[in-house]
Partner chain sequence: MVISTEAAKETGKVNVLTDRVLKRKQECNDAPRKILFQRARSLTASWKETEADPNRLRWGKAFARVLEDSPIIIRDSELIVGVETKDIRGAEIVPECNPYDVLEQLASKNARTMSEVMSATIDPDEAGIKEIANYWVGKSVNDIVYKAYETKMGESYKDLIDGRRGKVAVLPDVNGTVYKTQTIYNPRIMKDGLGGLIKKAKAEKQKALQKSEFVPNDYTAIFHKLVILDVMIMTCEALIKYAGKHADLARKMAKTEKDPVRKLELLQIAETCAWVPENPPRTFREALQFYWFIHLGIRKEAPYHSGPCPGRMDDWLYPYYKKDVEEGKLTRQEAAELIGLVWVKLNEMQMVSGSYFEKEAAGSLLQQVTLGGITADGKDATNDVSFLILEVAQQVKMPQPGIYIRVHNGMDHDFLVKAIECNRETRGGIPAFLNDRIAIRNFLATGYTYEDAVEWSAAGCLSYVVSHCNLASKIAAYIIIPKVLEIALNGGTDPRTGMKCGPETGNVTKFTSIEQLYEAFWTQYDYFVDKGAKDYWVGYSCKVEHLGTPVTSLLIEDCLERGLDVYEGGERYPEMGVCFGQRGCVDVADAFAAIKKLVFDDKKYTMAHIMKALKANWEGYEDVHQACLAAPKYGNDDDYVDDIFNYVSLKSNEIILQKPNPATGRPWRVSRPALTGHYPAGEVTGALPNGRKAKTPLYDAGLSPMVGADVNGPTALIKSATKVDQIPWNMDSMVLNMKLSPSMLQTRPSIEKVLSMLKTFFDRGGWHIQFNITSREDLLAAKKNPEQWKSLIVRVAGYSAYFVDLPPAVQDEIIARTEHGI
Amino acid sequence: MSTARDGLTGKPEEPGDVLGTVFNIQRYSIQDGPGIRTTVFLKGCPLRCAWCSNPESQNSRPEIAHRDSLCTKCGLCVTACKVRAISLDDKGVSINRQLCTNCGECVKVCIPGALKVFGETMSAGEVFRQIKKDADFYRESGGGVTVSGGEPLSQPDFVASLFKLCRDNGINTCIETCGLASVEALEKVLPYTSLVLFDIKLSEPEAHRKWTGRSNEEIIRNLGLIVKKGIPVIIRIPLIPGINDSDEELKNIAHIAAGFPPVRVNILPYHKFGMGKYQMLDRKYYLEELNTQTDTEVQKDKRLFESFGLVCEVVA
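Can you show how this chain looks by itself in the form predicted alone?
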């Protein structure tokens, strides 16, 4: 979201007043950068990766989700919905996504918690107050805060404001980005960023477009811009069976990574942790037949990247 402004003067308010749309704040995270971290997940992403494990992050607006396993079919949500987007039959609750305004009135009356809203508006100050609760853990472990998503650079004013609050209080900052963003967004956020976790999903522009909806040309350009600024970068590669985990494709990705020293590489084995959320949002997950790579396969891929002179770590 854009910077909040004083209604009388038109001047930007303090960094803590800038608003963003957040769908999760995860404390004690150890997979989103070094040490113990708090990971803040933001709504909105320009990509639509077929394997995305956070489908609730893709749209910038809040979304209603429904979990069938918790639903008692009481019908209170049907009555609460003013636009009649919710119906109930023998199979359970159905949400007409074309009619739903994501107002959240149905969530308020759902006693068993089968309905929830993914996404809420929060100020940078509100989020920072949660982050700083674990400041002692960050200092002792070399951790800090990571903003992920979705795509954090889709909300650059919010991230820059949050990171300024963190840096002013001695807390290290990190973005986990797909790399597809404007130069203006990068220029706002990078001055307050200690580390960048940068996704490289596929090497060829058209293959990238096929599986994510967008080409990777701007992404590779942005990687170069970040590296030139001297900010530490870790390239993260999700291993997707049959899509990007062939030796040929991984060599192409390794060649890209080796062209931006001194970046390090993380490889992330495939998983299906997000499948349940697709069901909650009435979306289809198209890679259901894929299976996680074996440890032997993952270690072979790790050695491939190391053969290019890259420091590589497996992040499970």
Second form
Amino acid sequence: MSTARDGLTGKPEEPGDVLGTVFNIQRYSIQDGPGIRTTVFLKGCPLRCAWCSNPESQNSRPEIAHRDSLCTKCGLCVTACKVRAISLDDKGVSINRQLCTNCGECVKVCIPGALKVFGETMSAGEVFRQIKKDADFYRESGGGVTVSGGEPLSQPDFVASLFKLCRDNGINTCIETCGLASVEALEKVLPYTSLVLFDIKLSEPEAHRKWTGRSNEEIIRNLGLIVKKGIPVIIRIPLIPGINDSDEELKNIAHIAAGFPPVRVNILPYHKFGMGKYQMLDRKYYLEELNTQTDTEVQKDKRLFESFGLVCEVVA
Amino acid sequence: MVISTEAAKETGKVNVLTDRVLKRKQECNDAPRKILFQRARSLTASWKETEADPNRLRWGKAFARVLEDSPIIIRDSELIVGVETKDIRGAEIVPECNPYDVLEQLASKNARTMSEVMSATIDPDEAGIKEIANYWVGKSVNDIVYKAYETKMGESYKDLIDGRRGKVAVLPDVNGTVYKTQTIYNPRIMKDGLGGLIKKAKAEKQKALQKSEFVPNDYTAIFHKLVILDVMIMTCEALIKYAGKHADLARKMAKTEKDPVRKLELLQIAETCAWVPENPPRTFREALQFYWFIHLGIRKEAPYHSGPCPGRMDDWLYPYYKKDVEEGKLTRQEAAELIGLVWVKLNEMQMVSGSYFEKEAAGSLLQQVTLGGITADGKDATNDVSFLILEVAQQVKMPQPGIYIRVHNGMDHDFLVKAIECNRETRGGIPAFLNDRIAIRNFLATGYTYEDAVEWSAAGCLSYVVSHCNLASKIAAYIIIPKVLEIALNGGTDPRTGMKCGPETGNVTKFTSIEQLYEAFWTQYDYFVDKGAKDYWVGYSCKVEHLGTPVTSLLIEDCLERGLDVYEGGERYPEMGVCFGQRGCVDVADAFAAIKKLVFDDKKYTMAHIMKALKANWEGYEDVHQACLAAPKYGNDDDYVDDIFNYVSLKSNEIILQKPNPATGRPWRVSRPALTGHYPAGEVTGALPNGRKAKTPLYDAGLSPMVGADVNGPTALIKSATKVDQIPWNMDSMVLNMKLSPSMLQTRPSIEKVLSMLKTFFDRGGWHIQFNITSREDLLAAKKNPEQWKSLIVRVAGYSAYFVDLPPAVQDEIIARTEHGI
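Having seen the form predicted alone, please provide the structure of the form predicted together with its partner chain.
The complete assembly is shown below, putting the previous chain first.
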């Protein structure tokens, strides 16, 4: 845990001083919980889902990205880079990720904003001030703040402090989690959490390991733990063509969900809007060939969940 | 009246696009635009015969003659009848205001079009037009106005005429054909009918004649009153006769009509036109026909005005609708078709009004319909017809009329949902939303009674007015604030012309603080406003003196009792004020923010360096240009620049309000009109420190951010827009145009969120908001010019990205989906 103050003085720290790594704060989020919300995206995730649409969220350290459409090919970044990681051609810049130290010198000289850093250290107080800006809208719409990621439970002290500030100011709080976290992390965050959006991607531990890098046993255990505390939970299932959207697999997932009443279910049709971010980070996206489900397919999947007695909504 | 959700659903089931409406819509869309001079011919003929008459009487006689000569046409399958011109989309020239535009066009042999925007062709009978136009040379409103300017200002008035081409920062309304005002349909006249008005006018005449206590000069007043009352009687009779001719024609057509269904329809048309507008309407259909005759009357009286506005159509139609439905005489479906037919007719109306106005309003007639609001007993005025009208607009999908919703806290929620759906279906703009509370507050502050104040409706772009009390506000002068800044940056010289046109305010490169620049700017601003306020009311006054408004004076209550034309002070309340138009307030705030940040706070560049970059229109100064573009921009909920906007906005109003207004004796009213004037204003303005290039358009409307600069989403834009008191008392228009992607309106939950945003806007004191829905074309443009579309966000659950960041294949996928409303 890092704090803005010198940890050695032993003074009890203020919740506003706790630091976190944030890569985006998006206002007017309308699909991440009830009402109008501000979604805070945190860096760092224990999973590596093949379909991840926020690849910039995975590493916990800041990363440089290049937005080619805004690049004027002025070349200032090439000279600013101390380790000569940047080169320029007709398409724009490319970054040698082996050499790049993510120092951010290139971003400073990029005037049109084509280069940017994903990830910034911010205090809970600073983030709260951003959240508070839309307080009028939360009140009118029944909205609030959602912390997403990355994985919010990977920065439990930060999220707990942020949520405490929000709760004290009458702002509803929500986390969107992959579910993989320590019990300690859960214990820190949950007391200040109004709603949990909880991802279930696959039912089988091995398949889960294959596609996300980690088994799901701990995840299912955590789901039980949260539900037991009486915090409202919505299970979110991203529908990935050919990976988890067969009837059989969805039935398995529905079976798990139905075991934790009174959870509700959201299903999220596949999209590959995140592809652009892979290019910006010079990474490869492996599921390029997949296509979004049709409306009919999605409606069929919705009915499948409803046949398990679950309230199911399509979120797109 | 509160509508049940059931009723809202029923409304959705009506089919407005019946064969009849579709046919009329097709005819309208296919009709070529024609420039006509039938009205001009009748008017001129009358004018020649009435040289000995008092001015107002001449206008009365001229109107009667115009109506007498008007074509009587009942088009195939019409139910509501009456046309403005013989051609479906004909526009009448107005040589009595300005004969020169016409003559200029006739002189250029290759150009047969009167207008770039309308690409209309002139009627081939050229000799006739020429003779008529020539008659008005020296007599037109333009001539009278120019003469008055010359008298007031001497030779320097000539700059003003060039001023239209942008020589100075403040533009007077010198052109006689530039719109002055707009009449809003006053439904109260349906209570007595025109027959009743004739009786009233005759009684007033008797009263005036019998008045025994003469005081010196009173005889003149009484004589004038008699003239006005005679004009009113003459006007009513002309309108009744005009309607009667339609009844005759319908009967004649019925005799030879083979189709028994159409025959019956024609007989019904005959019955309707024989009854209204002489008598009070008895049915929904008669009410619509009554209104339509008056609408045409106002058009024929003054085709140079924008509008007229149908006003609070749901409110005035509802009693007739309710009665007919209860008596089983009318179904919702039939009512929808009738309204649909009027909608098409409103799109037939055309206007030629001089090249400058065209750029200002892009030819739009601004016929505004107002829905919702409250009743005099404070209840929600939304009713079944309100829903029906939105349904008509949603299905007919034609550009006219504009629709405005008076939003208040007690408003039927289903109606607001319907309004958002209508926006989604019409791709935005219809309807727009206004803050009921603010308009009522402003009317009360002006001295209106509560009963009158709650009757307000939208007009122009966008003014608000109570139809039976007053005309819409007029704009007498415009000030282009960015141009003033440009002149201040150049110490009083306009760099475009090299002319010294403002006071000496010093060399900005020597300035050491932003406050010094503010001071130089305000000195220039005050100078130009003063110039405008002192001189430019003249033109407005001349037009008021010279033109007569026989039909409009019938509609504005108290004109009859006082025996005054509305232009002479016949209206119930002193007018809200003549407007001083402002353009480019936000541009200037952004420009100040860039200078403050780059020169005085960060000291990244010197003022001299910025000035060089501006002079070069950024060429060779790409770094400065990018830095200026990257400086804080209004629209992002960033106090750094929003505070500056607040400051510029309030102070620029205050300076205008302190100036005398000899035309009315009341304060000026400030207006930041929407329209399309940011194009011509931009053409005369050089590069600005906000990063804008020379000659490119200014930001549109009163509260819009720089294109693409609002990167923090819609709530941040609303915050920026509502930090300033938007419509202080006595202010006219101020609109926030907001772009929404169709995905934000797709499902009921997402519509609810847009409504929450809308309500928050109004709670925070917002006045006027309207939405544009991102279209397929927008996305194609974004793919092509990403730098202008940096703020376009693609939102999906748990994910969001800027559209411009997506790889082309994914962009294409989204473009494809937008067809179906992603």
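If you superpose the two forms and keep the largest set of C-alpha atoms that fall within 1.5 Å, you have the rigid core. Computed from a prediction, not measured in an experiment: that's the story for all the values here. Numbering follows the first chain given and starts at 1.
**Q** How about K73 - superposed on the rigid core, does its CA move between these two forms by 2 Å or more?
**A** Result for K73: yes, a 2 Å-plus shift.
**Q** Kindly check if the Cα atom of G104 is displaced 2 angstroms or more between these two forms relative to the superposed rigid core.
**A** No, its C-alpha moves less than 2 Å.
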